[in-house]
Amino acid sequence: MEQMIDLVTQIIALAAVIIGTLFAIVGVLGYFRLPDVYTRLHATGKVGVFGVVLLLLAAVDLSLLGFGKGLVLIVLLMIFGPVASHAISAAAYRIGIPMKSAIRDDLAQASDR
């Protein structure tokens, strides 16, 4: 029975392994291919913090020790992963980085009045 847990445990890190790894590939394929810095972070930033959360759960299943370290590390990653990547998009913003055929521009609107 104790081989059974130790064979879905590898089983359940492996496919995170797996996981974590094409996400973290489609967030360097949509780095390279999209066009301006404001949906090159929206690749890197989603993409990246859910492909590092899949690693981190692998490693924390197959080791019991860092439990908690790896439970405390998902958490600050979910919460400071998108705030990082909303704070380099204002900054470039601010700067006057511009977007590529951008639909609608809130914040340009928001400064009009």
Given for the second form:
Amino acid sequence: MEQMIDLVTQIIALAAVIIGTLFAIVGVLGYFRLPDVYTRLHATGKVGVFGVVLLLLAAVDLSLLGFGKGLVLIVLLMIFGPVASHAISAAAYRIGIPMKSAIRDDLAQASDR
Amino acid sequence: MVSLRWLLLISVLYLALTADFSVGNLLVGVLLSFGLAWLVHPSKERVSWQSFPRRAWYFARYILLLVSDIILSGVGVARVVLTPSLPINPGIIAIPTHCKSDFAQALSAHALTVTPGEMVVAIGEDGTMYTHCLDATHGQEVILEAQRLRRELLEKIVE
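Given the form predicted alone above, what does the protein look like in the form predicted together with its partner chain?
And the full complex, kicking off with our chain again.
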């Protein structure tokens, strides 16, 4: 019975490693394919965070990383990943990096007034 | 004086990080968090303990919503990146908010950044969130509709 449970958790962890690595690769691919800093942040910020969370879940089972430590790291990533991409995009807009192929920009109209 | 909430929070964090639930480690953790809670000087606002279970319930629901959002946005953006024609129509859309406190506003912006294809670039003086969208063809009504459930949960947590 115990061996069964071990086997199942290991299969889940392996699946998490494979899917997490795929998402990390897709994040980097998005970094190369998307045109400007704002759209690139979508790829690296979101897809990247999702991939790292899955890898951490796998690490809790497969490596020496404790459950509590993994949980704290995942919560911190979930809280501060979006904060980091917001900070970078706000800084980019403030120093005037233009958006490529943008179809509307409400912020430019707001700051004109 | 030291706030009980900070004491609890830091102690739990310490226990989770050390993963050692012996009495000695617990004592060290409580002592450390006592010192830290004394150092950070939290604000004096009063929070009633009666409302705590209700808030915890809404908080758990919000966390579940956040996790599903992160999964959906990961898959959604990955699909956009992997489509050969790269179907994006980027743009910045102004989204009005009606949050009372700064804290609720920050949490609301965080929730909006987590949702698929959206990222808050700036927050105006009147609380308008200027949101960068990968697909800006749909107007702000669609985003507001999706944001309503999160805002209602957040308001029940923060009040």
